[in-house]
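Quick heads-up: it's one chain on its own, the form predicted alone, in structure tokens.
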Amino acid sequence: MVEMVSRPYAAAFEKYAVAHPNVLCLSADLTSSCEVDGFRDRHPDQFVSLGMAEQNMLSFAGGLGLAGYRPFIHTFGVFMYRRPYDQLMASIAYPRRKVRLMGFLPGVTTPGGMTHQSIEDISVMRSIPNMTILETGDATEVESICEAADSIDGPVWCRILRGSVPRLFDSPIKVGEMRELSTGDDILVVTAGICTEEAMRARSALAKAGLSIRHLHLSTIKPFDEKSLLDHIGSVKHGVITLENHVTEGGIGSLVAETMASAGIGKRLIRLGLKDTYAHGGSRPYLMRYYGLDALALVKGIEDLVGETFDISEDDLDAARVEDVHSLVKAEAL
């Protein structure tokens, strides 16, 4: 039985802040959709809120990072890079400033649709110089992220989970590692994030069907272990399949298939994600299965890669987690 555990980003920043007296908590007036009404109301002296006004937000941030301060920006991850995307560059990713973008609602994990869903985010991301990536994919992960990100000398772009996070892992992430969730020799499967259990849910039935599957579970986006990575491929017969929440335009199908082209790997790659659309509300469970991001998905994808039909169907998969809503204030989860 999984355990969830509910808000835990609340309490691992409020800890985390309170022994760090130059870390400050930036809100764009989301404050408990991010789940840091309670900092504010139990520490306002490190707490700013800047209203609905991302571009001066984020170029306020750059002039902390200067002035010595380490200020946690937190707001929906689409609201901090589409819309302050130059001040993004010019102030915090330029100047190296310390600056920890905390970008909550990362890919379908809200009903709000295009206007709230940060599908290309890693994409953006990766390409601007100096700037680190990571992902939380658990409640551990989740915990440990702020003293994660806090450890950068210079910007860190971090896709947050909120409401209630299952804990899958027990060691915090480490900067710069990958996971190895389950070693084989037949298949390597990449995943990151909310993809991470659904790839978890596939393994006992595929096992079942006689395929032998290597996960790697990804963290730490940028900067990348690129010769870890090719150690596993190395080590598999049929190929490798991503799978991710996000395009599979420059997130993790396209650092893999990078990787792979510039050693000359010939083996075969499948990249599962959002393929060039956008999503629309509704549920994360229907939006996995409807966008081909969930456990069947996977299994459908490893088929294509080997060849071979399974006949593996949702009851033979591990169960599916039912998750609360965010709020019950807040039902849409917005």
Contents of the next structure:
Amino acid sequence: MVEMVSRPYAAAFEKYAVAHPNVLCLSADLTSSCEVDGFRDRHPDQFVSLGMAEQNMLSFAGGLGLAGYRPFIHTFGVFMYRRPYDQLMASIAYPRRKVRLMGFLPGVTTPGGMTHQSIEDISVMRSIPNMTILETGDATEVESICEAADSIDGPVWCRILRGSVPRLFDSPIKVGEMRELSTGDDILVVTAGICTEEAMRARSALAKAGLSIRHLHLSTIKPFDEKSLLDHIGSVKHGVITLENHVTEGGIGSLVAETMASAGIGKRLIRLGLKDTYAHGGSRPYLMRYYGLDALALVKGIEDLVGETFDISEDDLDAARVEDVHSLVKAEAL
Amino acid sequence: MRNQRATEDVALGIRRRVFEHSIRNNGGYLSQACSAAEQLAWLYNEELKLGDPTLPPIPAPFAGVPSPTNTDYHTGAGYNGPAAPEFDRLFIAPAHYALVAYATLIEVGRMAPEGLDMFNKDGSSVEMIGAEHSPGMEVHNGTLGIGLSTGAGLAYGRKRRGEPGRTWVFMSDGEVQEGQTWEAVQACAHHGIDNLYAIMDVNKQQCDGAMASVMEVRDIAEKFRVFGAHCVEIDGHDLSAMRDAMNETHAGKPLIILAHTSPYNAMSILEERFPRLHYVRFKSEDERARMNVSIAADLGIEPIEYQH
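Having seen the form predicted alone, can you show the form predicted in complex with its partner chain?
Starting with the chain above, the whole complex follows.
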């Protein structure tokens, strides 16, 4: 059974920030929801409350960057780019301020529905010059995201997991490097974020069906190591399938498609994720099933790719994590 | 560079340069020179504590936008001197005032007159809407309403470091229509950011015309006060009133000076174009000729020779 780690960001941020006095903790009224309430209480001098005013917060952070600080902005990802997009561009991205945008609740990891779910943030960030994009997929990556983000000479967008997070990896994020989780030669599976755990759940059932899966996990989405991806694509017979907690337009599915097209790769690509649709409010397992982001959706996608059916059911997949929508940690679950 | 000439002369020189440029180029941001010349002259000639310029008098051509590979990139802030702890910083929040700001740099000896010849020319850094790399600029402010927030962040950071230098923002009144301006003021009040100063050109004009017809903003001073700034209102063409404004105490609050101005001050014929004064392009050669004669007389110079 996978190890579950409780609130890995809280301890990791505190440890990192205390050791780096030019790091400032910015928050917009979602301090406990972003697991920095303990930091606020123990290190009030390093914490800047900016209220529900994200437009000011982003330009203010740009000003702090100009003064030599490295602000870590904490709020839900969706609130950090939709309303204050202009400020993100002019005050942070263009001048390459060292602002660390810690976006919580990526994709369908919140029951908060459309207004709370950042489903197109990677697409937006990929198109912003000077922006770096990192995404966490397990507790070890969450624990190492602060150091990784703060190593970037410029702004960085991070998709952060919170609450109870599985530990899938034993080594920290290395910016620019993808993780090779299995080394098969039939199909290349490319995942990021919470979808990596889903692909790992399907691994044994697919192996039993006789499929050899090569599985890559991306924690650095921009800049992207195209050469490594192409090498992996060259190592599989059938084709590529991507699974992401994001719309399929502009995310890692598009990234892989662009890479393949530019290199003239004539293999099939199936992109799984939110298919040109908004999501709605519900538990994570429900949403991942409903919108086709889970292990079963990956199996169906692979069946499509190879033109066979494997008769794999939910019972054949490794046990899904059971999560309460409403936990004691955060009654509102937002 | 400071106090070498009377500030009145600097203001007059700013208007003359903007006028000459606008006549020669068949249009320009004339009205902004009418309303803001005293404010920018006062800032640069008297109030701001700035070091000597660190960039060449004649601006270098555009040298690329910030990127990981553009290692020689720098902003235009060097025309205001180095970013040392003891020196003030200035943002021109309405970057549309760039022509007036460049004229000011020339009048106080921080840029060569040739700089204005590069205005809005392809490949030049002396851009029409002041960019980060344009002379005297340090941040992009072409999107209105972000300047005060950036200034607040910089001022907060500098205060935290114990730097004595102040952060100044030159603002325009149209920016109060943007919600971000009010977010910035409430943040300043909440965090006691009192090393932030703003002077706002209240000329009651915006792109579509008179502000009252576009979006009535009511009593700006009262709004600033209830949001938590210390606000003082002055005649924006009265230099002694500006000097007096600096005697205001504003512990724990930013000081915001509302400079009430006329958009056709010292160029009376521009009243003909009221209320569309944001960018004056002459409608005919006849208008251009009449305005040339009239404004030249107002400014005490001969009419400008220009190519028809």
